[in-house]
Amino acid sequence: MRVVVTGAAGFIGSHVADALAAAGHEVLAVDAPGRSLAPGVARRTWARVGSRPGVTAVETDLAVDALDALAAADVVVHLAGRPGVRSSWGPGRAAAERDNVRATARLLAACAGRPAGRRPRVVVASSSSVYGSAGHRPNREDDPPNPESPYAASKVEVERLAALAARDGLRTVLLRYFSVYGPRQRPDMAFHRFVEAALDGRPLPLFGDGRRSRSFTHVRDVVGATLAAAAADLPPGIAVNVGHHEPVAVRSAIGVLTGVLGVRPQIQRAAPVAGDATRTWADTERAARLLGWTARTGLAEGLADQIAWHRALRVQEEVRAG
């Protein structure tokens, strides 16, 4: 199977590209690593992904470049975009619109422009942020959107575009990812910042009081759901939650993390982030029914995996430094 993975220099995208290549698929990895929030990290990941057997890496800006060649695939896994609630305010609003909405619209148009019978299945990354804050039960896919940030609003628009494309005959599926963590996590994300601070002996930088809770989902589980969606014959335009079914308060997660590290937690608090949900909570019945998927990685196991990656990176940096 020929699969295009957009955002392949990113956190989730690089893992998905690796897994598809390991499964024997022909992978076209697509990204614009220079536009990343962390271009140095993205460049290193990009070089690693492009060196894998079975992977061809092509630098493409989805918002401006020609995309017809990307649509000539069996499946397109669209993971590229401008992530982050914090960075989407102010000038970041335009970047979210460009890299999420405009880029997705152009990619969907290219895929829909293929001859009937030769259009790819398109798996589109969305986010739990489209729900806003969960209430007293987990969010189900038929809950109305309630975006609380420009980033979340851009993902709502991405979903609308995918639904419109489905009505016009394109086989799209939306995966709503919940608080993904694990090896290669972006430097701006919470667990990455927490682990690096703890390994340095610094206080952990915490936005708010730590009472916000998340359906923390290990990237290994997310990859499994994504590959299952790429292979499944699902109703066009359907949305599927991809998240751990048990939300955990951030302060409890910090306790798990510092316990794995064997250090005493030290916290440096900052003001809460505008638009940051008080709780994300995934109802995963649809994923179990349609994909045969459920998140299986517990938080302690998943954080130990991420910590091991941070430590390995530090060893590599020491070796490079001589």
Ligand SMILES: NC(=O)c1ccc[n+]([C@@H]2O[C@H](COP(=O)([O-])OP(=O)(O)OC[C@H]3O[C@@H](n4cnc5c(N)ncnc54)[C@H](O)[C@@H]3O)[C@@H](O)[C@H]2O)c1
The other form holds:
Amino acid sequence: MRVVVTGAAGFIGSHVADALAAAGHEVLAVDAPGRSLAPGVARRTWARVGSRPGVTAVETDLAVDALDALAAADVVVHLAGRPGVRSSWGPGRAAAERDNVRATARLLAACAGRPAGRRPRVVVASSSSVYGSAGHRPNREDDPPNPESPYAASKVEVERLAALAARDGLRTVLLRYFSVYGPRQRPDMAFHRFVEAALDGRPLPLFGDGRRSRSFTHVRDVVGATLAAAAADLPPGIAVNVGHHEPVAVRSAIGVLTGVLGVRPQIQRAAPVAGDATRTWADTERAARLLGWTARTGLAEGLADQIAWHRALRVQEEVRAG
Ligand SMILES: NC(=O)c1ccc[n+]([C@@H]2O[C@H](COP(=O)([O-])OP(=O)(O)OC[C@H]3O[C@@H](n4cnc5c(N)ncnc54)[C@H](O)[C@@H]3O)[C@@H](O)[C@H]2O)c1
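Beyond the form predicted alone, can we have the form predicted together with the named molecule?
What follows is the entire complex, opening with the chain shown before.
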């Protein structure tokens, strides 16, 4: 299969590109590392992704230019965008609009512009944040949207565009990812900040009181769901939750994380982030039924995996520094 992966210099995209190449697919990796929240990290990942056999890397800002080559694929996995609730307030709002909404509109138009029968299937990254805070049951895909931040609102708009394109004959599928973690996690995300602080011997920087809970989902499981969606014949425009079925409170996750690290939890609290859902909770019936997918990685195992990555990175940096 010829697969385009956008956002391939990013956390999830680099894992998806690796997995597709390892499975023998021809991968066209697309990114604009300068648009990343962490451009230095993205540039390093980009260089590594581009040197992988089976991967061709093309640097393109999708908000400006949607490559023709992109639409000539069998499947497009669209993971490029501006993630994060916190960074979407203030000046970040325009970036969320540009890199989520405008870039997706261009990409969908390029794919829909192909002759019928030669249009790619398009898997689009959405987010649990479209639901807002979950109540006393897991969120199902047909629950109404309730965006609580500019980031969430941009993803609701991305979903609307993908649903419209589906009505126009494009086979789109929306994957609503829930709090993804694991090796290469973005530096702005909670577990990344916690592990780095703990390894430095600093207190863990916690927004709020730690009672918020999340369907934390390991990136290995996320890649599994994404590849399954790329290969499946799903009803066009459908949304599928990609999240662990058991939410965990952030303070419990800190207990697990410091337990794996073998350190005493020390916390430095900061004010909660506006728009941060009090709870995310994935109903996974649809993913199980349509993709044969369930998250398999438990938090202790998954965090051990992420911690090992942070440690390996530190060793590499020490070697580089001589
Ligand atoms: N990580 C999570 O927990 C999570 C949860 C829900 C949804 N998502 C969504 O999944 C996708 C991937 O998330 P991630 O955590 O890997 O983020 P990431 O920031 O690591 O990766 C996104 C990549 O997109 C690229 N990009 C941004 N704007 C671009 C543009 N205009 N043109 C080309 N490339 C551009 C960036 O350079 C970056 O490498 C995003 O759409 C995000 O909103 C992520």
